[in-house]
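Encoded as structure tokens, the following chain is the form predicted alone, with no partner shown.
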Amino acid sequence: MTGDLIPGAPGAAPAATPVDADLVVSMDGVGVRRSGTALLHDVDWRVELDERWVVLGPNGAGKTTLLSLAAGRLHPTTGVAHVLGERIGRTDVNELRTRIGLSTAALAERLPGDERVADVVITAAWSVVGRWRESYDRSDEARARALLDQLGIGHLADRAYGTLSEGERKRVQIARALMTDPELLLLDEPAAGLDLGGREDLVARLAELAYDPDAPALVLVTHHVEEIPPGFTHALLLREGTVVAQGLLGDALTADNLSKTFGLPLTVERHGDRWTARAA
């Protein structure tokens, strides 16, 4: 056992238990208490390798927390947690981020604004905010091109990080977070503080992600199931840290599991490849 294990960890324990190598993300019995307040509780849970989930729920239902656990930065408190075939708390995690790509407002509110777009994005591959003097190939300065290219900001690659509309800085996130080319994809809301055009733009590049063999599994958090873009395949409902529902994406998005994970009763209709809820 190497590197630095997450704060809290519990010391001694048994081996952990082989992992299925095609589960990305397997969660059993896990629960989650800080300062006496139970974020989640008893929650199973298992991503494959070729799954688009979206988690849903409201405002502290503990969709951070389950995010913050796949991406190895959080601990369990209870129940076992696996994420890439490595238990949390028993692994190196500085390696085992390397191969999780994360996109969240705390990393976004830290990327310096007069950065260049081109390095906010390529100083993934070292794990650092902010150029300064670690050296990069040019197969590096290709690659983060190549990703501003496919997520349809290419051109902005040599503007100013500060300069952009959010919509666009949205897109510079998702492209850093794919820059180590990681095993898992973890998305946290980002869509939030979009307009409509760039909530559509986005989902539709999203879904572009999502319906390419090659793409990483892919995690979603989200509020909203308007913002739920196509080729999405499952979900996971929580509330106040307990698993709603989960599943197929047809098979979880219904008006009962919605109204339940809301409190409030909810109608639901399906257009296509997209979700619109409105209170019944």
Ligand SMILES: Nc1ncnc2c1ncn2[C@@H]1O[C@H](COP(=O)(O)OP(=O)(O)O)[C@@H](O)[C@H]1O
Second form
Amino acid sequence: MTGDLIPGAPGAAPAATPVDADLVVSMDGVGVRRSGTALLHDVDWRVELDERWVVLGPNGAGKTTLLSLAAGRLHPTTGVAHVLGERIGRTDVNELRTRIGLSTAALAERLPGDERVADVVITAAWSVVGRWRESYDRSDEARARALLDQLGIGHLADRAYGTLSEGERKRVQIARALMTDPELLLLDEPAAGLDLGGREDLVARLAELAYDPDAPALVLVTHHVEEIPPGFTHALLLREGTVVAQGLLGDALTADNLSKTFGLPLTVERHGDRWTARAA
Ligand SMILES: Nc1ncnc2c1ncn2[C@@H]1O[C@H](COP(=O)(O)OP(=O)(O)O)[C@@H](O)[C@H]1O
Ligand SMILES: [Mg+2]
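Form predicted alone done, so how does the form predicted together with the ligand look?
Next comes the full complex, and the chain you just saw is listed first.
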């Protein structure tokens, strides 16, 4: 056993590092309290490298809080959370930031409308918003363009970000989150505010990402089962900061679990690789 070895000494297991190298997120008994309220309560959750998770729940369920924890931007009040082998609260978050792609409405609001689309993507590499220097490396430009191409908006690379449609902006935000080649990609309600065409287009792009074996581990937050892209493998259902159900998509997304999560009787149907839900 390693019990009597000095931590950090040759032969000793690295302290507080998950044993499983494929484990991207691991939470044990994690709670978050703010002003006496439990935003999250007793969450146990593991995300592996090849998994694509959807986090479902009504407004205020704690989805964004959970994502902030996984992004290392928030510390648990109770329990233990590891992300990419680093213990949250005990590690330099700036080191983790380039390893995690994060796209949220709050971050999107800070993107300057007069910025060239390719620059919006490139600047992610430095975790800054806006212009950072006069000229870029050619490889940065090439990577940003390749990502925009991959998301079907390569032709918009030289446009001003502010001139894009909402759907095009969402795709730029995802390209930006992928710029640092992260090991974990966190998307908070990427389809919010899109019309039907925009949503279907985004769902198709996210499905491509989900099926790409080189893509990072994915966690997608939504409150609509209709927005679950094909290729997603797992679901975590949250209500009032508590996990209602989690596991393989087909096991977790039952009418019973969804009804408990959203607090009303629901039926759920699977049509091929898409889902719908409605009041029972
Ligand atoms: N700093 C805070 N202090 C107190 N309550 C908060 C704070 N941040 C969020 N909340 C509350 O925590 C709950 C969960 O928020 P959030 O994680 O954003 O939910 P979701 O993303 O599922 O809509 C909400 O009721 C919200 O109002
Ligand atoms: Mg939210």
